[in-house]
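Okay, so here's just one chain, in structure tokens, the form predicted on its own.
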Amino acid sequence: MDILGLQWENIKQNIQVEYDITDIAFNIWVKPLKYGKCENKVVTILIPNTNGSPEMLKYIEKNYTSCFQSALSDLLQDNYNVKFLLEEDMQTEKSNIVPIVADDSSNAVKKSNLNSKYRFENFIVGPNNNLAHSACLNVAEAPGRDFNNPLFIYGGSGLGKTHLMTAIGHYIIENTNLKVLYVTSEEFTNEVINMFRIKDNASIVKMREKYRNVDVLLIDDIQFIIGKSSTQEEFFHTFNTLYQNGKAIVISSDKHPVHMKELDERFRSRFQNGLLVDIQPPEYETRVAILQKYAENFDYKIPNNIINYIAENIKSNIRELEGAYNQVYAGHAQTLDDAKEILKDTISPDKPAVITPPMILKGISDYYHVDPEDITSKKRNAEIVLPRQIFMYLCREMTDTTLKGVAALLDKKDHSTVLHGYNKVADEIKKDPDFRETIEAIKNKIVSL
């Protein structure tokens, strides 16, 4: 073995110190890297099969090439180039490489209620989620820090919130002795209901100890406890206990706390006191990368033109992307025409691209979980007023409908009300970045209909 093979672990450690790479980034991206060979002043560095992928290769090349190139050139006292390679692409070296295998069977993982397949290593990072990804890495590295506690992740269904939360849990369990618990708000609600139904002191104590004696609590889809007074009260005290004891809390929701109209103000203030990050629907390149990564779970690969077809036509939801892939895989699609036939009920490329007021109405009602008829009615409930004004705004922005036309859709005689609603939303977009993100999320939902 040459000097690089002998010094490989030290080289990586020196790079971490020299370039101030965080522990979590080092453990995920740098530590698994293997020395391959050195020929003609080119050092080949291998990414193990167990966590290697084209996307990971691209990420490592972008972020760590210069680090290794500089460190190796300094060590060897000459200019050397660096080449990163997936282990599977270097067949002759496979016998010398020990794959890294994560221990998913540990008792701690089972107790934490984590899904074993959701890890940082297989999360596809793109412009739509890079801030949320970074925030989750920070929490995993230092749970309970003041500035990121609680961490509140919000965004539409199927965009990767659960994946990131679970990845936090896996990393903490594998690198610390901290106690982690993941739970959905529905599971939490059911336990509260059973606790009060049984009315047994021992059951109450047991349930509270389960949630309050952990170091990291990951609670998914918090919006489902809204309006459930007993559940909200129990979670409020659980939250306070953990927070006051410096424990980490990570929460997900389908929307920003500001837009959760029925949320108790006590929660709103606590959620906003931490770090809030959103996840948007993935853009085309990220959708392709997601499908390519997902394809690694199957014994034969779908042709790239089919993957591109799916990515071009399914835009709003990762689960829908994977579901479409499952369909073409199960249907043994070999050509694009095969895929189009299999997906004809899922993807309709011939549907009109023109956005219509009914599409806008559906997108808004889906986002706010309100009845479309309520939006177009004369009701003045607080939870209806904002969706109605957004409807006025988007009808003017996304369609050719006139002010009078929008007024007619809302059964209003005077279009001045529509103009007022339009202006109010437009002004709020200029002032409030979070509200602007909400409007963009609704637009994405509408376009994907």
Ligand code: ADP
Contents of the next structure:
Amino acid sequence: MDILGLQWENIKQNIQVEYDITDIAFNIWVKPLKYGKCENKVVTILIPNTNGSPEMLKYIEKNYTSCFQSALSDLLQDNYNVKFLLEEDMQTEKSNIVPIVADDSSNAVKKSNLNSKYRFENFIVGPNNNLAHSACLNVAEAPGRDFNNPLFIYGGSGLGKTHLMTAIGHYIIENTNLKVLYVTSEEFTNEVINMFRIKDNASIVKMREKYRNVDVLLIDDIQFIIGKSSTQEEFFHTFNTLYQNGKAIVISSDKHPVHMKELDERFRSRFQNGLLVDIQPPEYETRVAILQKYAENFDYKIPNNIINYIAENIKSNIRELEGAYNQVYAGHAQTLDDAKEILKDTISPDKPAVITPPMILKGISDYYHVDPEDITSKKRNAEIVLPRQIFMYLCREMTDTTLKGVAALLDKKDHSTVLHGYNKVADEIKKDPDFRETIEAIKNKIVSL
Ligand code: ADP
Ligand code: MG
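I have the form predicted on its own already, so could you send the form predicted in complex with adenosine-5'-diphosphate (ADP)?
So here's everything in the complex, that chain up top.
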């Protein structure tokens, strides 16, 4: 299926919002429309047999052509025309459609180093990841364009970064002849280390060719190359060579480049020149949908009340969500009580995780790579002041500690500094969406400690 097929339901919903179509009109006219095909910049949209008639066709053409045309042109970043067709007429046209044959793609998949499980088809889209998902579809469809290159995906562990970037790779291999290479930054580092260890010219040339002759480079968990100077240097040249030749680069990281403290400035600015998108932890409905999708991989299905129980209790990491499902499956749980027993070490609903100031301190110090004792000290250097104010803020937000209590933790007699710190952070959150994201990222770190 191509990008429009995959995105079809979202496209229609966006049109409803953007053109302010009432629910009734949407349900009658727009919702039943099906995606037909896209050829020569003409998107064919089908009116299903159940409610298709020549009058209906005319009505839809008159009222909905322009909104589909502009929504699709926006999405595909080019001018597209729209043609409505009754589904039965499409069936007679069908013989003209040339199927895309994924000829040599299994070999290309092997060379690309992609995990075959991670595809767009089994990625559940929710409010937490829909921007990242759209950006990835966009790269998949039009790799290496100015507006999406490099694509930088960031977010906490187990939230789907590897899944999405791998899906881009599969999509491109199946639909084009472009050469795709996926690598984790650890693998890249090891190769660089080996290259310098062997030090003969041939191996250096070989390594460089491997990375610089691809059309699409997917580099996962870039945070691990930070601080490794020769690896960074090598990556920098690889990046520049690919970028200058219009090749697509997709990078994932656990943080926004601004918050990657030791990242070379030259990387930061290059990453920020591309498209940056984050993934947040999924909300309950999305967690349930992910588990239901995941369940399709198994020969028997776990009852829904157990799925809901897992989704209610595991919130911040999809890998753990799937892990809990595996445990329940392996333990042949039939009832909710069986599942609770199996998961008692993973989930303990009777003891909801209580967030404490030391956890907050740890979360913040991990995030900013500063010493927890410095945060609670009286030091006044610039890199400590902000983490300390965030500590004041989060202690108030995430625990029952009073202002005085927080002051005492910081060895201050007077709680007015705490109030000041709290207000400063609260204001900044309102003003600056990036900062709000930082705070969310820190909170996620804390709750998953
Ligand atoms: P990350 O790279 O961010 O640490 P992964 O991409 O490895 O996370 O995702 C962890 C697991 O969760 C994988 O098995 C992946 O398939 C699954 N997963 C994450 N997000 C989704 C999603 N939206 N829909 C379906 N599965 C998902
Ligand atoms: Mg990953």
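As the structure is a prediction and not an experimental result, all values here were calculated from the model. Numbering follows the first chain given and starts at 1. Here the rigid core means the biggest group of C-alpha atoms that line up within 1.5 Å when the two forms are laid on top of each other.
Relative to the superposed core, K83 undergoes a Cα shift of 2 Å or more between the two forms. Annotation: Cα of L72 displaced by at least 2 Å between the two forms, core superposition.
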